[in-house]
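Given as structure tokens, the chain that follows is alone and in the form predicted on its own.
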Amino acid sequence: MRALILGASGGIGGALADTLRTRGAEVVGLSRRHDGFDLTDEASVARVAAGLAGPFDLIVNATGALQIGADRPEKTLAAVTAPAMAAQFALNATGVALALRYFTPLMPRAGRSVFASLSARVGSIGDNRLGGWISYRAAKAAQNQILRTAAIEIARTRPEAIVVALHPGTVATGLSAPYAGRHPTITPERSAQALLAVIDRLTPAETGSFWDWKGSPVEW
């Protein structure tokens, strides 16, 4: 198996890469730190993708951010600003569309393959009962729609490909640390193992779906 991890220097991305290697997979990891890979910069994405040789049986987008710069997740509408919302969409939504555009051509045309992107349960519209975190929620909801739409298109040329959104759980990383509060967390290693177990069970009939780390479907 050949796997490509976008955001391999992050907590979950690094754990995914390590876990896959212990399984004997050949893993290519991309990150801003080591490769200058930046999902908010289309030229960067195109450049890195052009330098890769496929096919990859598994591509996982493990990038994302809850807080970008000094802009913390909003608690009220009064805290919403256009620049903060645009930054969330650039990384958590538009960036995913760019990843799909430039990296899914590296997936095989025949045989099972998977493109998985880390979304978040708070991106579920149906599951939203608390409000708040407006920009982050909206960007993740947009990501989910992008993945669902891409799944339909990709299935036309790669009928055994699976495109999914995954909720990794509340993982003990730098991203979640300031906001986890009393919520129980799991380690990046536990999340990676669970996510790969979910990926292993998916079939092409489930392309365009949304799953949590425990293997349960998440409503849109």
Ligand SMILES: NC(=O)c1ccc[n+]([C@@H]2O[C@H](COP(=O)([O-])OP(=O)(O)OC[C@H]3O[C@@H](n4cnc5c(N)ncnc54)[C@H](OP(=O)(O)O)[C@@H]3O)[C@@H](O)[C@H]2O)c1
Given for the second form:
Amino acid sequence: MRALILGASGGIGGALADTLRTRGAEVVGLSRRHDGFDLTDEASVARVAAGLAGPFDLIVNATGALQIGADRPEKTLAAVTAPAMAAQFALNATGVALALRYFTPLMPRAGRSVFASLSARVGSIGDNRLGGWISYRAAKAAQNQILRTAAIEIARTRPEAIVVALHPGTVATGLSAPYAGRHPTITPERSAQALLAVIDRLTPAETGSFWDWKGSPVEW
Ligand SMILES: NC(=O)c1ccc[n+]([C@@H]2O[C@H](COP(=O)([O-])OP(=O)(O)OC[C@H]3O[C@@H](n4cnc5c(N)ncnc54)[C@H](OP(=O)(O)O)[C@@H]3O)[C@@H](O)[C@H]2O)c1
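Go ahead and give the structure of the form predicted in complex with this ligand, now that the form predicted on its own is out.
Next comes the full complex, and the chain you just saw is listed first.
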């Protein structure tokens, strides 16, 4: 098994890479801080992808951000700014479309393969009861639509490929630390093991779907 982890320097991405290696997989990890792989810069994505040799049976996009620069997630509409919302979309939505464009050609044409992207339950429109965090929520909702649309197209050339959105749980990482508050968290290792168990059970009939770390479907 060969796996590619985008965002291997992150809390969950690092735990996914470690867990896969422990299982005996060959893992290629890419990150902004170690490889100059910036999902908001298409030329960087194209350059990094061109330097890789496939096929990869598993690609996980573990990049993402809740706070970008000084732009904290909004508590109210009055805090919305155009640049902060654009930055959220550049990473958490457009960036995922670029990852799909440049990395899914490295998946095998025949046989089971998985492209899983760490979305977030707060990107679910149907599940939104609290409000707030409008840019992050909207960018993750757009990511979900991008994944669903890509899944339909990719199934035409790779009938056993599975493209999914995953919610990793509330995980104790740098991303959640300022915002988790008293909300219970799980470790990145526990999240990684659970996410890989979910990925293991997925079938090609489930491409284009959204799952949480416990293996339950999440509504769009
Ligand atoms: N933690 C949670 O509770 C939680 C809950 C729901 C969903 N998620 C989702 O899970 C994913 C991973 O989160 P995490 O908690 O592991 O966060 P994290 O520890 O902050 O890791 C984020 C990763 O994204 C990378 N990244 C950020 N901006 C990038 C860019 N412009 N180009 C390329 N890579 C970039 C970081 O690279 P650098 O090391 O270079 O900064 C790092 O590898 C995110 O999509 C997040 O939205 C997390």
